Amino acid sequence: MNWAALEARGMQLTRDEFWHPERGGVLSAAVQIGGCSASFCSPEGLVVTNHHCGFGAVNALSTPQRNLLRDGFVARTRAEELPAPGMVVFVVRRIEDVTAKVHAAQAKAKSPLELTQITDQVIRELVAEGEKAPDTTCSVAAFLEGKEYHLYHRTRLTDVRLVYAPPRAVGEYGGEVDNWEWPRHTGDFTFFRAYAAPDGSPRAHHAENVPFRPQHHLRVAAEGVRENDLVLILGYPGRTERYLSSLAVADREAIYYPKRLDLLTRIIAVLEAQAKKGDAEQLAYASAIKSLANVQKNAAGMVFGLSHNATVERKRREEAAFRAWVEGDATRAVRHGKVLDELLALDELERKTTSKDLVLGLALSPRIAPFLRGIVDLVDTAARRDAGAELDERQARAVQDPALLADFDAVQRPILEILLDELRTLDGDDAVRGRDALAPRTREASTAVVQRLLEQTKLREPAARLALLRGGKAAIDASDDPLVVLARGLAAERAELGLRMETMEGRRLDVGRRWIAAQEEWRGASFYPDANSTLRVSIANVKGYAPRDGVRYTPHTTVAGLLRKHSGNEPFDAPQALRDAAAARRTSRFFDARLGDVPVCFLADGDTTGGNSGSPVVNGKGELVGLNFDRVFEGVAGDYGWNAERSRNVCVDLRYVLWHIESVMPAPALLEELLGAAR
């Protein structure tokens, strides 16, 4: 990082205060939780992240009789904090460069497939060796298409308890209508606490556990942010693809994202219809709907952004400039002359099965189509068995699991109609094995096709599934059950997809590494590695933007704007407690005189992506001023290229969080802990 330039923008910390290789620093307070980013915000293991990051845990703790998701939750004392299902906090302790070890192993590979397999094997060995250390979990991250490999040593904290969650009407205010949009008025925050054994070592939930004492935590800022202020977004961005070819991006714009959008839109409609039947159904499907809806709108943003930002055309111009640069020097022509054409050839190969790979991924998802996934797993497992061989009890239980047929007629059947209709109409390189069971050459409605399939199969009965498993490969090969025929084909497609992906990964390790070397030389100072779920810093300023001609968005929203959106109907139904507190907000210590209101959200021009949800946003003093939770619609396609004019990340202002904790759904002990940590 250019520290002098950073100080000129408002950084007040020294380099070592921000991050030191041995002692850590402000950056060390950023952690991962539930696939999101988060941060320690007190010395007592208090963790703050987004409401949508803790949504699944709060949902799992809710019942129709005690609906924490709808009503919110406050732990008045430590004893009232609730074990949070599935929430795990990962704290980075050390980062080790293992590039030389991985490259030495890779040099022995004799084929692309072997290259992938050797890479996976050496990574497993490095992780196993690292995890010999007490209380350590490890992972290896590849940078720059395998130019570098880093081994991350983490502390894994599994005793994580819910401390505070606002009502869904606050944490998700605006719902999918406002998702990926600005102006935004969402209180997207939730607090958890990490616990450990009294000696500080990680331990599963235990009555004698105590709050974990992090080496570093973030202090809450005494003041908020103004337009143009320096802010830094700390966290674990998931994935960007900045160095893809024009052909790969064109494939995503024309095929992948439009089809993903269409299929998810129809699948979500089925789930929403079921969720509307009652409180129990709503809780059962809330997490799935929220997760899929976020991906759905992301796909819509990608379709819009890639087109309106002319990303493919920009890529083509870059490639033309790159070719000219290569051809302008004989030495460069020798080093880099073929690499772009090799990359385009790989992209063309992958493009041939884009639709099939996407539809298969959805059709074999246990969350979307559990029955079909279960049958394919059954056929795959049985085909590896000899008839009469001893039966694995776990496998026997799995094939008879009643959950395979959960809400079958109301949910699974209509989703199967959507997905099987897609599978039977795929053609050419996208055609799937087993599709004859779906009568692909007829114009029969998908409803009738699925109906016939389900009438003719015996596999809706647990006993029939168990008998097929017992019969092994001979029973699978001999079966003319149409669902078995289809599942045989889909199992073969899944296996081929896995092999194809492994082989392609090996090819890209070779071509991609040479492509990156060429890009690094060509781009110079503007070159940086793609996001890969490792700890990163995005340096930004609080800044508005112009989404279209004649429109200019300011970078702050306030409670007044929230109240103007209130309609009394979802998703704009602000709780009565919030509206009551708003009436007296001018006397609040979190009232901003410059804005004339209590702030709710703000914009920054940070470079963020999925995984940055919950990222702490800090000021130049390293103090917590907000939580990143979204991007604007016009900037969703930033995964393929950050845009100074349109790339904006959306943050909940910490003053809104504190105002809510003090005045809307009071939690005095939590407020004192946060403000005390700031002193």
Contents of the next structure:
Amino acid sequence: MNWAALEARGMQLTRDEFWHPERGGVLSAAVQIGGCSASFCSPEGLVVTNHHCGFGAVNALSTPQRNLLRDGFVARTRAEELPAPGMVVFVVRRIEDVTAKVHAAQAKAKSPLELTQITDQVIRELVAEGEKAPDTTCSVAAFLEGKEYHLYHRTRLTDVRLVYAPPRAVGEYGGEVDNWEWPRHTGDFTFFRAYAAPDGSPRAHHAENVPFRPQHHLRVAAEGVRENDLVLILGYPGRTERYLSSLAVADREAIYYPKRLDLLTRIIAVLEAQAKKGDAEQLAYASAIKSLANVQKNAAGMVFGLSHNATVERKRREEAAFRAWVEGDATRAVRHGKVLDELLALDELERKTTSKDLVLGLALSPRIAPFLRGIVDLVDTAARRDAGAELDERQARAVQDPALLADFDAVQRPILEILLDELRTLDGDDAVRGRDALAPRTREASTAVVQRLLEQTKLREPAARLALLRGGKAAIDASDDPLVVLARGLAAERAELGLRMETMEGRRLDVGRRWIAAQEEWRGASFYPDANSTLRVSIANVKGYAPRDGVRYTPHTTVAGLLRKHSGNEPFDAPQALRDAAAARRTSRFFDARLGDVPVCFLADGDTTGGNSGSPVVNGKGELVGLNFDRVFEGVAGDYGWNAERSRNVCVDLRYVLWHIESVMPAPALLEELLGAAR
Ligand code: ASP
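Mind pulling up the form predicted in complex with aspartic acid (ASP) next to the form predicted on its own we just looked at?
Now the complete complex, all chains and molecules, led by this one.
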């Protein structure tokens, strides 16, 4: 990082205060939780992240009788904090460069497949070695298509408790209507606390555990943020693909995202119909609907953004310029002369099966189609068994699990109708094995096809599934049950897909690495590696944007705007307590005189992506001013290229969080802890 340039923009910390390899620093307060980012915000292990990141845990803690998701939750004392299922906090302790070790192993590979396998193997060894240290979870991240490999040593905290969650009507205000949009009024925050054994070492939930004491925590900023202020977004962005070829992006624009959008839209409609039936159904499907709807709208943003930004066109121009640059110098021509064509050839190969790979991914997802997935797993397992061999208890239980048929007629059957209809109509390179069981050449309606399949199969009976498992390979080969025929084909597809992906990964390690090296040389200083779920900093300014010709968005929203959206109907149903507090907000210490209101959300021009949810947003003093939680619709396609005009990340202003804790759903102890930590 160019520190002088950063200071000129408003950074007041020294480089060492911000990040020091041994002493940590401000950056080390940023942790990972689930697939999200979060931060320590008190010396007592208090962790703040997004409401949508804690959603699954709050959902799991809710019942129709005690609906924390709907009503919100405040722990008035430490004793009231609730163990949060599935929430694990990862704290980076050390980052080790292991490039030399990985490259030495990779040099022995004789084929692309072997290259992937050797890489996986050496990574497994490095991880196992690192995890010999107590309470440590390790992972290796590749940068620049394998130019560098870093080993992350992380402390894993599993005793994580829910401290404060706003009601869903606040934490998800605007719901899917406003998701990925601006102007935004979502209170997307939730507090947890990490606990450890009294000696500070990580320990699973235990009555005698005490709050974990982080090496560093973020202080809450005394003043808020204003337009143009410097902000830094700290966190763990998941994945960007900035250096793809024009061909690969064109494939995503024309096939992958439109198809994903269409299928998810139809699947979500099925789940929503079920969720509407009652409170229990609502809670049962809330998390699934929310996460699918999030990727669905993301896909819509991609479809919109890739065409509006003319990304493919831009890539083509860049590729032409790159070729000219390569050809302009004889040594460059030797070094980089072939690489772009090699890359395009790989992309051409991959695009042949884009549709098939996408539909298979959905059809074999245990969350989307548990019955079909269960049958494919059963066929796979049985095919590896001899008829006489002793039954594995766990497998026997799995094939008879009643959950396989959960909500079958209301949910699984209509979803199968959608997905099997896709599978039977895919053709050419995309044609799927086993589809003969689905009468692929008829014009029959999918309802009838699925109806017949379900009438003819015996496998809806647990006893029939167990018998098939018991019969092993011979029974699988001999079966003419149409569902077995289909599942045999899908199992073969799955195995082939795995192999294809491993081979492709190996090819990309070779071609991709040379492509990236060429890009680095060609692009010069502004070049940086794609996101890969490791700790990053995005340097930004608070800034609005122009979504369309003649329209300019300001960078802050306020409580007045929230109230204006309130209709009393979901997702714009602000709780009474919020509306009451709003009536008196002029006297709140979180009232911003300049804005003439309590702020709610703000925009910045950070380079963020999925995984940056929950990222602490800090000012030039390293103090917490907000939490990142989203990007704007016009900027979603920034995963394929950040854009100064349209790439904006959406943050909840910390003053809104504090106002909520003080005046809407009061939690005096929490407020004192946060503000006390600022002193
Ligand atoms: N809303 C996103 C997430 O869930 C954040 C983003 O993609 O900008 O991670």
